[in-house]
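Single chain ahead, written as structure tokens, the form predicted on its own.
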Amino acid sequence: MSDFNVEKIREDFPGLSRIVNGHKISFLDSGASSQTPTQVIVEMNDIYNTHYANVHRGVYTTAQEISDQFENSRKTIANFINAKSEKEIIFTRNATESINLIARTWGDANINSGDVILLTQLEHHSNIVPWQQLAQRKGAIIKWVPIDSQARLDLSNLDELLKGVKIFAFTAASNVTGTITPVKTLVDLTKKAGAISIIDACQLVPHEKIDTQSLGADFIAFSGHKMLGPTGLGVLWGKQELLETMPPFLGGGSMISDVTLDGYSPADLPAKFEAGTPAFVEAVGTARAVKYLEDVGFDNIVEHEKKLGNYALEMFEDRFKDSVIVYGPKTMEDRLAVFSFSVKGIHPHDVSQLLDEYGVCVRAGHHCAKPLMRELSADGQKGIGATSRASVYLYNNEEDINSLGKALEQAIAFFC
């Protein structure tokens, strides 16, 4: 890590500049929406000061400027991920909407009655309801994948729940947990199985570097607004022969190559996914978040995190182990520095309360993971309701551990 000083990364986003409540802000929320660097806000507000025009709909020279900056984020995104081809890249709102135009698209075509959906019990929320309501369409079957006491899943009966599988949708991260799961080795397992597999990859494309044709599945959801990026762009990435198969997700604008009183014919990928007016502001700032990541360097991300990771959980153990379960792997070999977490005789969202007092921001609540908090135990009773999450980025330092630490210490002493 010679080139990676996280004191100078520090001064890139202004956020961390705050003064809370008259302490100095720890940013501990990025595993729901990570810190903006400047370079990626002075990226977009280059736009709205100078070119700024529609995309795709005028041939003077701003429209092509700005329609040329955003399909050169499209080639960006394209090769961060390693894709074969740009057009294996379909820009919706947000990794939500990817897997509901995955599931209304691919799933209504190719889903029928009796046919299994596997899922995790790691999933969040918009990799389980966007199946279930296809399932409730289509009459199909979800079985899912089980965890272990790390929140680590359960693989000892998987190739009996892949058998008539037609589609397995898996995290490659939890966002409560931190769970790392083995992603190549389930995208393997599915394509035996003769399934196609979709991996929700929110947590873990701002973290580790991804490689779509290394991998081989199927389809992968990932959004800007956790990669230092803005809110309101996610990423679809599919195989292009199967993206070509599919139907279009929406209708409009754009998505057409003609239209008539009779109908219409939908446009070639990617267009044919992206009806209307595309974030295209927001793409340019997501294109300008992957650089200032890959300037950064993954290893040098992975290894700070690690090493982040490893302080919180020996400050977990050395100061609150009889009084704060800290739930998923014990170790950082196989999860990400994300630590959800229950003080004993303490509500989730008190703790939250209190420690913004000392200027530290957790999350509070169930993390958009019901079914895996019915999973979790606590003082050995199985099911929780919430829990309080730190998470760290590449940004985080050991003074904001400390500061969590120290917040902790007065929340126990207030309520206890």
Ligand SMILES: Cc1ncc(COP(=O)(O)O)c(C=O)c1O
The other form holds:
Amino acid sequence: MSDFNVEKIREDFPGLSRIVNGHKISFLDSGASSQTPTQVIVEMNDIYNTHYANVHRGVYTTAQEISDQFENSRKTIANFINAKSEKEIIFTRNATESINLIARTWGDANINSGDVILLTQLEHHSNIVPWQQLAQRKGAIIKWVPIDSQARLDLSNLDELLKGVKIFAFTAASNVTGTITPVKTLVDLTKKAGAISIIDACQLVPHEKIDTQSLGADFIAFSGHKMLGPTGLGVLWGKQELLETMPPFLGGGSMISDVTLDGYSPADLPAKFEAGTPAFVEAVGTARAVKYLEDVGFDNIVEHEKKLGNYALEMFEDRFKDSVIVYGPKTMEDRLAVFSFSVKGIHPHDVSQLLDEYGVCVRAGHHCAKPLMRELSADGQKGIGATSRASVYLYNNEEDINSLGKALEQAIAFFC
Ligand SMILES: Cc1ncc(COP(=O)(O)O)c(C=O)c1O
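Please could you give me the other form, the form predicted in complex with this ligand, since above is the form predicted on its own?
The complete assembly is shown below, putting the previous chain first.
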């Protein structure tokens, strides 16, 4: 941690020097999309300025340069998550598309009427709806792992729930409550039950290192825009032996080895799953973001965010015990610094708008997790419609949390 200097890091993020409504911005919405460091912007601009051309199509110098850079980005991302081969890295548009790809290919080829798909109540709609659609197409059944009072997974009945399951798809960390799930245990139990494990790692990958080989899962989905990268780039990691057996997802250019008037044959991995022009500038940007995160060091990031998370939890407890309900685990042990909260008597949208007057950016709504919203309780009553959410990343500091506290006090004074 000795070389971790948050003020120095903040200098790399142009978006953090903005003044909003007369106040220095406090950006606490990285759970939706993170800010972009200058290093990533420069790398992407450099492509547009000096060597922009489509990939995998031309043999002229510029086309070869950008094709190499694109494929090197795949290698960087493969190394980042310790994939066995870069063939296991499929570029998609976002994590949502990555999960849909599995449902439409592995799912359509392997799920039959009466089969069981297991999900958890913590899931984002991106890891629910594709499975509901698959279940509808095939007549499969969806079962749910419940949560406890602190929005952690209740695993007391997991052995029973896993019986006869074909797919267990679960989040590594909740975008609403910050709950970190016991990923390795879940993967091991899934394997023992003879099912495949699919991890929605959208919220965890920006904050903690994932090692695909020691984890032993079957598929992992995440996206660049939550980890300092640009929008438009999702990643699907899958075990090569599974990806090899799966039919292609979208059809078109790049994903074929041959096309005749009678049909087509698919290309080898990873091209088989990357129809059309890929988001190659964004892939390079995401690889640069990975390098940025690795240079800072994930141990430093975890330590900084845990510290800031504790600072925020103490603030909620000390100053807002009677006026604010914070959902999720009570300590930073098994959670990220992602805080969904309700201010008693004020609608989350009004909270968000009032905080914005002080330059504090928090998200309000159901956070694409409506089933989870129905499970959370406020003042003994089960089911909430929406929350406000403050989410912390490596560039946030205590001043951001102080600004949140000050703005919350103003909002409460205004409304109550
Ligand atoms: C846990 C989780 N899963 C999936 C998604 C969807 O990610 P994307 O918008 O990149 O498809 C999000 C986005 O907020 C998320 O937080």
